[in-house]
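Listed next as structure tokens is one chain, alone, in the form predicted alone.
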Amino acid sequence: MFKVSGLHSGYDGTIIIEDIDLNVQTDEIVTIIGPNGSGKSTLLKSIFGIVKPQQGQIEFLNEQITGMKPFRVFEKGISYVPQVENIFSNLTISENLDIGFYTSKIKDTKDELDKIYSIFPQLKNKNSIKSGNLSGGERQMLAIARALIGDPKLLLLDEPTASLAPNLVNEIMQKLIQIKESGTSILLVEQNAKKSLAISDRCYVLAMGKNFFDGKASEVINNKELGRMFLGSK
């Protein structure tokens, strides 16, 4: 469904990620991971438009999409959350939703809303409180609600669990389950490596900008060497 080829990315001419190669399936996730500074957020941003590549190619549905803008990455079928300043805090939930639709074509709000909050019900029951004024937990489920408006068929997630309590990173885990099963494969940027790699079906490390590993999630679970380096095992 997506793939990424020979990408090199960065910014002011700067190489931050090199020979990149990656893909990912219908009904996926697929976790990148790896120390600080290795260039995942660089790949995603990358990938989104947001960072023009400067060499290499993404393609997505059997299309070249490389260096399109991120307006159109999204009407291809792409959502991206980044990990801070993904929600308008002076406004509901419900207006941060309304926005949402404001950048899709859907017109039955109602049904969109209603698979919306079958898989975020806390929302629905806060929908008239400022986003402000909500958790970190409900912040990021916000933030993902409202990238899902249109159904994308590829959700990018720049570490959605960061500085959450870990009852919340469960939970978030959890939705990301639902949000695959209802048929938007996901490509997660995560530090918390072992409970991304828990969920997902397979997944990429990077260091020092380049592809180090890529293979099934299990195989970095239970590779030694893998964990160590990567995971905190001893």
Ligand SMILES: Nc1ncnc2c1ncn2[C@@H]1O[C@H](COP(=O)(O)OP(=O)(O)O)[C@@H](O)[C@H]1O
Given for the second form:
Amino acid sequence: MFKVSGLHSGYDGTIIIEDIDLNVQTDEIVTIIGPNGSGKSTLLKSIFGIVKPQQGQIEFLNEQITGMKPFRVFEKGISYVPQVENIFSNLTISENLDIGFYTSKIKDTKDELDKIYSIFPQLKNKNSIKSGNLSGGERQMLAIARALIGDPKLLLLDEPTASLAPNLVNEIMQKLIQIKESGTSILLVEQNAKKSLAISDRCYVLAMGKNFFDGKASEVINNKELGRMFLGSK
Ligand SMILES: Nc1ncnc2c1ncn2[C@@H]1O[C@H](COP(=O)(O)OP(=O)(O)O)[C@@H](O)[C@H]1O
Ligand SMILES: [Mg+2]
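Please supply the coordinates for the form predicted in complex with the named molecule, as a counterpart to the form predicted alone shown previously.
Now the full complex is given, and it begins with the chain already shown.
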């Protein structure tokens, strides 16, 4: 359903990612792992139209979306949660979600809210709390919840579990399975590689801006060399 081919991208003429090929099929969770600075965030930004690709193609549901502006990419059915600054901290949970409704032009707010709260029940009770006062885990859940408004077909997530305690990492991973089962495919960048591979169908390893490896998530988990390089295994 989603395919990136020969993508080159970067900032101000500098190439950061080079000749990237990648695809996501319907109902898949696909993880991208790789060392810091290998271009994972740049890749997601290029897909969502925040950074303009210099070469290559991005195809979604049989349509070219290469170089489209973020709001157009969103209208096509791709949603994105950035690595940082992904919620409005001075607004309440419900105001943050209102912004999601505004940008998605969803009319049936109640139905959609019920669906979101069924995945994230903890947000419902805290509706009127300023999101800056939420815990790190709740903030990430809010960011993901907002991105789900409008039923995207593909969700791009940039390190949603960064700096969270292990039990919260597990909880977010469980939510991602629920989201996939509700019909949204996920392209996930993660540092918690073992845990994200455990819920993923396939995986790409990026190194220095290039495709280094791709395969089934289980292949990386069971590959000694890759495990040592990227999963901290002995
Ligand atoms: N806005 C920017 N302008 C210029 N260079 C950037 C910008 N954002 C990231 N970079 C550079 O791009 C490289 C890859 O960064 P990034 O995509 O954030 O990697 P990762 O997410 O894998 O840690 C780094 O060398 C970083 O310094
Ligand atoms: Mg990053």
